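Only one chain is given next, in structure tokens, and it is the form predicted alone.
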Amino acid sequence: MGMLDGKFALVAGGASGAGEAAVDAFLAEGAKVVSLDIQPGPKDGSRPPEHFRAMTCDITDKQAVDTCFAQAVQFMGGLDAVCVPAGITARKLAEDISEEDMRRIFEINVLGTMFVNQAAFPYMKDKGGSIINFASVSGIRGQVMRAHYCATKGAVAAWTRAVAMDWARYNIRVNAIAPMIYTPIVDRVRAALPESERESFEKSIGQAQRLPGGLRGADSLGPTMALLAGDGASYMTGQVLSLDGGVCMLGS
């Protein structure tokens, strides 16, 4: 018996990275899963069609999100958990960040999270459910050349705590994960750097962890995401959980 047997879960950003890991974890624990992403994922075609469906969706388009949720719930038969790893990152000196830069990253990371959370609400209002947002270590302690990204992740953390208060009366639990992990985003950031900066970037990645083994992959998040999605975390809401090997050690 899996801890998510009989559960219905939707993952926004399920094509790669932490989202792909969430889909894998939820399926492995017995859930029926729908993945929303702006592009197909490499594993989409190999997953069992009776338990999984992938849909193309731009989470910055509220109407598209609402439509996909309706289709997803029709396919699954209900909605118990929503996970929102979808997002982007960027590097730029704070003094060079443009209005366009800030608006783009906020639209995806903050508005996208808001639209997905709001789309879940009517399906969870009467019976409860779990929402798992994605903050970041960057939203807690800051990162060099990522002021706009850090601002969005701080906003997601604050949104998570506030929505958890608003929706607790409906037994909707809203928590967030603040990870520091290796995903394809790390490769894209490295590729965008000048050659002279790549060596120092590589050295900085994975050296802040206290636990041995350096920067871990997205699959390290799977067990915690499955726990949050299921009944094992039924008494937890409004929390931002650092999964980063001990980089951030904070109490409530």
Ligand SMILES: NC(=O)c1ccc[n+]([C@@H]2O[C@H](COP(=O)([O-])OP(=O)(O)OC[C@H]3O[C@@H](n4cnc5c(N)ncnc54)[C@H](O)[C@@H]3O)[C@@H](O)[C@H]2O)c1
Contents of the next structure:
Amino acid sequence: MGMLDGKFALVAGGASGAGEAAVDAFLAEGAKVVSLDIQPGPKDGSRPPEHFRAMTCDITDKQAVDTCFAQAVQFMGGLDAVCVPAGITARKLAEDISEEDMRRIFEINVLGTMFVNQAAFPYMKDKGGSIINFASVSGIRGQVMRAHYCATKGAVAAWTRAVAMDWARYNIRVNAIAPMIYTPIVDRVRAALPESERESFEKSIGQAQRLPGGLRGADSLGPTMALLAGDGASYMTGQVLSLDGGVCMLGS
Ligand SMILES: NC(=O)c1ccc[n+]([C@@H]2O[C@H](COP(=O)([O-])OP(=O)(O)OC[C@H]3O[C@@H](n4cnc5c(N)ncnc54)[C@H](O)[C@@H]3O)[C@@H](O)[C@H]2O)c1
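Target state, the form predicted in complex with this ligand; input state, the form predicted alone:
Starting with the chain above, the whole complex follows.
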């Protein structure tokens, strides 16, 4: 028996990193799954086609998101859970961030999350469901040279809590994860750093965790994402969960 037997789950951003881990965790627990992503993937094409479909979709395009949801629900037969790891990061000093930089990152991380959440609503309002958004420790504590990214993640956390209030009456649970994991986004951050900063970045990113083993892979989020998606978390809504090996402990 899987935790998600007979359930239908959509992952926005399922081609890589945390999204790919969500796809695999949901499939392993018995769900039928659709991934929407701007890039093709996941690259490993071994998932059973009767249980999994990948669609190309830019989550900043509201109409495209709505159309993909309709196709995804037709393929799966319903919708019980939506997971939204799709997002980008960026690096600039606060004084250099342009209006265009800010609009671009808000468009993907905040508007994209909003469009995906809203697309789920009509399919969940009569029977409930679970939405899992992606916040960040950066939206809780701040981070140097990422004021625009931090602002988007604070916005996702606030959006998550407020939508959880609006949709609780429909038994739609809305939670967020604030992860710290090794994924392609980490490689891109490292590659964008000046050579002189790369070594200290590598050291710092693997040393902030309090649990043994340093920075873990995206699959370490799998069991919690499956729990949040299913009935095991039926009494939880409006929460931001740090899954980061103990990097962010509020009050510590
Ligand atoms: N990796 C970490 O340690 C970490 C830390 C804090 C927060 N996060 C957040 O977790 C989420 C997942 O990050 P990840 O590390 O798996 O990164 P990732 O880059 O591996 O995955 C992000 C996915 O989002 C997709 N995507 C980007 N823009 C899109 C768009 N417009 N439409 C559709 N898909 C789009 C990408 O193609 C990619 O597959 C992100 O929101 C990120 O901000 C990650």
